[in-house]
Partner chain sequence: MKSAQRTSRPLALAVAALVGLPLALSGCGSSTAASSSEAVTEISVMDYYNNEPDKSFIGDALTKCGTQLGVTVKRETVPGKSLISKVLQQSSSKTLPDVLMLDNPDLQQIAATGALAPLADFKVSTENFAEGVLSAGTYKDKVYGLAPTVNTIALFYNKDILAAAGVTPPTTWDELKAASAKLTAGDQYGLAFNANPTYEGTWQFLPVMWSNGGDEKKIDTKETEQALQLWTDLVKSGSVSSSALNWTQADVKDQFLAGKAAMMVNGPWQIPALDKQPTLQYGVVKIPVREAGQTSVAPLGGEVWTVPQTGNKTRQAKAAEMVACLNSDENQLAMATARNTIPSKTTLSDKFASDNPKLATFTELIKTARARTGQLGEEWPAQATKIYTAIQTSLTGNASPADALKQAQGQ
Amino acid sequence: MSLATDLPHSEGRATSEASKTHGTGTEKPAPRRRSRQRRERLFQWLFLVPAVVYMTLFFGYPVVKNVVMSFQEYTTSTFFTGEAPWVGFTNYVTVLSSSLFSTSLINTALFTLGSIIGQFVIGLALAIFFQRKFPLNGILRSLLLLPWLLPLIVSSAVWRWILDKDSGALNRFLGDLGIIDTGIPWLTSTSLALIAVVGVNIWIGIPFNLTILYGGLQEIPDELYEAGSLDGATGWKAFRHITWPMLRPVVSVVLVLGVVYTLKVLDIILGLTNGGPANSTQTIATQSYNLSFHEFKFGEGAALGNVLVIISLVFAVLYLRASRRAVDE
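What is the structure of this single chain, taken in the form predicted on its own?
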């Protein structure tokens, strides 16, 4: 009788001890899991450290230094004395009130607008053209990338020779065709120099627009065009109702990056005209360069560079907001 009554108690104790043992077995891996998560998080941060250090040294520091310089009287003597007195907004007032700033601002707007329109329209047309299957398609697309791969200073030197008034290849070609009798001063005329510079920059920027827009067109499903053709959406209607809405996010990226890049173009203008003749191709970027490295007024050059950065940021924000509102509607 006592043996029978003791069996349930012994089985209960064994069960409770087993449950405790089982419970502790499940609780032990928790600290291990937490330590493994800590190690993974540590490794993630270690992988990020090189990128953060690189961004800080080569992007963050120059930007901060440029902002600080714009509030100082930073000249060549500063490199020897180490003294750069604070002048507040004097540099900004000086560059914004100069007679050359309005000319540079107008030229910058015309140069950017003309370049972006030309690059985008021609790039989009070529991207749509290369969607078709035909022999040597890939080779031709590869050749169109050459202007993008060449160094800008090399491109400007070649185009300076092509557009030369007396011995330029373009004037010789037009003369042989009987179109002109005397050489056209493409780079020395105040009315033609900016147009010539815009044309060269369009030539350089077409490959970028072509590459990005062609990639965006490849992502549009063919089923949409097949369904649209059943409803009569072919040709221009297909482009308007299918291609353009689907391509709009890519277009936003292309235009924003294109404007930001074009606003700071320096090599092409310096190589072709150096801002002349009579400041007809002077932009904010070239004016900032001249102030810094020709007149050695680093504070004023930095201030003008910051103005260019602000213009780029304002355009990017406004355009992206407008694009997002259009997509929402």
Second form
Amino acid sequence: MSLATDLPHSEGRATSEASKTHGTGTEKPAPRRRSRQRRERLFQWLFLVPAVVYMTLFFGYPVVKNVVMSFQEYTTSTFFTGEAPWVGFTNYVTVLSSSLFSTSLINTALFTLGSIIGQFVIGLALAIFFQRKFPLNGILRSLLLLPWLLPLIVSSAVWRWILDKDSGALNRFLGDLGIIDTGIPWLTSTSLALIAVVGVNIWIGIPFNLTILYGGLQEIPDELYEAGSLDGATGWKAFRHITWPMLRPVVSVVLVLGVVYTLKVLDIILGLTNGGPANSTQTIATQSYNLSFHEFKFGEGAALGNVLVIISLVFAVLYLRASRRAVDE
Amino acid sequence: MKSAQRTSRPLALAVAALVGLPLALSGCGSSTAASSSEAVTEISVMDYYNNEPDKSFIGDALTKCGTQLGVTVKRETVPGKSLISKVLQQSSSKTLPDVLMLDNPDLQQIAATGALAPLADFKVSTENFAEGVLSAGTYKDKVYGLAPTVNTIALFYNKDILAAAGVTPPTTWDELKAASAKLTAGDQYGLAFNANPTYEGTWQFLPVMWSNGGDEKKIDTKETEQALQLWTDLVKSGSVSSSALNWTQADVKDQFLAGKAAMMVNGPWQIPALDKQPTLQYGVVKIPVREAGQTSVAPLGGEVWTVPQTGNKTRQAKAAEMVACLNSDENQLAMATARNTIPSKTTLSDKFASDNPKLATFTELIKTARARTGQLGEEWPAQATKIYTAIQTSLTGNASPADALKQAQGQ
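Same protein, different form: I have the form predicted on its own, so give me the form predicted together with the partner chain.
Entire complex below, previous chain first.
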């Protein structure tokens, strides 16, 4: 920002300087300085305008609208008549006291925790693996990015087929190996569905973790490992005392971003199970979507959406603090 | 000075662009403000038939009616899932099309907003339509939409598999259970239906619930419990795969096509896919009832055509003529034959059934079919959610049918 404001600032001065020499030249210095300052101010604001307009339009407005909506009885009629009676906290009371809320909250927590742990551990392991130099390293690494490149709805459709109980590829494979006799109901058992959905989300999240962590690992100077190995720090010790401390700032960014991304996951769950069976994969995000777009209770959907926003906000603040500390360091 | 200009110009452009963007966006909103005395030469239409062959069948019918009425048809097709959000968006920006197609359970929801015009205002005839069709198109005693053709669900059976097992198509629940059990062997299940956590799962359950006298307004009754017990027994005994909890109707059709299900609950829109496999010999019967003597009540499916309140009476009148034209006897028969659906006028059913023996069972069912919103009106989405929640709770064994229904009703 400072770079950008410096530029017009100095030019502004140059022009006013020019006008002075060609102008009357009898003005007193004090008001001139004030007008110069005012001009600088103006330019500073002008440079902020695009960002401010953009933020207000595409972030401010939807957030404010969503908050307002959550306090209104916002129905299909509202779209035509524009009438949305103010109902105070009724929507919040309804969604928070619903028996489904605790189920969704627990599922959201389990889904997020499971996905993050899985993605991070596998992503880190792969990142360290790809640190080594071996043939096809580059090709394999770019192949691993594939899940990231596929549209989520495509991935979930394919996984839905793989995980099918009767003719799914996974059960066929396990059956052929002689591990199982009858198909495992991955997506239709209340105890397995959440695990299956978490598994698919881990698969989708690995590329992100791998890429960022791999980048972080590349930043660690080789000299540290060389020095460490002289002192006997190799293998696990080198990881514990060199890699991990050096990687910490990257790790905190990956984890917090991962949590925020995972909390709001919608398409994967809708594509795989639609929140079923018997709400065992219903999360706050899917529940909010259902309320708004299937039951047309836009006010309640917005209220539940805001609950999710607040949860994400906690992690966003954590992220900002973590990244500030990283900069400070 | 020169360099200052160079930097400020893109900036000014960017600011202008950002400020102008919403204006440009909202500018799209004010197009249909023609005065009402002008002759109407163009009618805008929106529907969700965005896949072939339906897209062309409907398109042809619209063009034909347009020629007849002396207007050109400007048609927009949107994917089924985004139709309602598009309609809501358009109703808030007052840019609804002249003729709008809606899935019939959504009609009351949209009519309640005041966005639709009653068809009686434009003297559109509602005579001879099946009772269920009219009730689907009616909101607060006024008809807002008419469906040229409708559909429902019935029991498809694989003739070869049933013959080999010596099973005749079931007519009662006991027969259905016995037949399904007998037809389940190895990779093959006796029956396939869908019980997924969407309105489709509710839709497939309605025939057994309604035929047994179940009430969609109050689901914790003996009648509905018996129906849910049947669904639960079929899954528990293994005659229906527990994958039913996650199948769509298209998945159910795939199971039937692959010979992995001897019977299935499905609708006539699957017939083209079934006919593509000439080795498959199938028959269609009504969905069994609990006791012989009960009537099999099927849920009504299909799309209604409506005239939105666009504020221009002349255009609306033309749009109403378009809806009437789509519903003429001739067009109903043509569309029904082409699309494997059933004409919605009962006066046409005898001729249609004899011309299309494959659709005879469905034609018979339409005469008594019930609209999902007939009783519930705008409450349908909330109550349908309760019904599929109860089905899922019971089929997964989380609760007995009675408890599952009680829990869901209380939610």
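Positions refer to the first chain, counted from 1. Note that the structure is a prediction, hence the values are computed from the model and not measured. For the two forms, the rigid core is made up of the largest set of C-alpha atoms that agree within 1.5 Å on superposition.
Engineer: Relative to the superposed rigid core, does the CA atom of residue 278 travel 2 Å or more between the two forms?
Structural biologist: After core superposition, the C-alpha of residue 278 moves less than 2 Å between the two forms.
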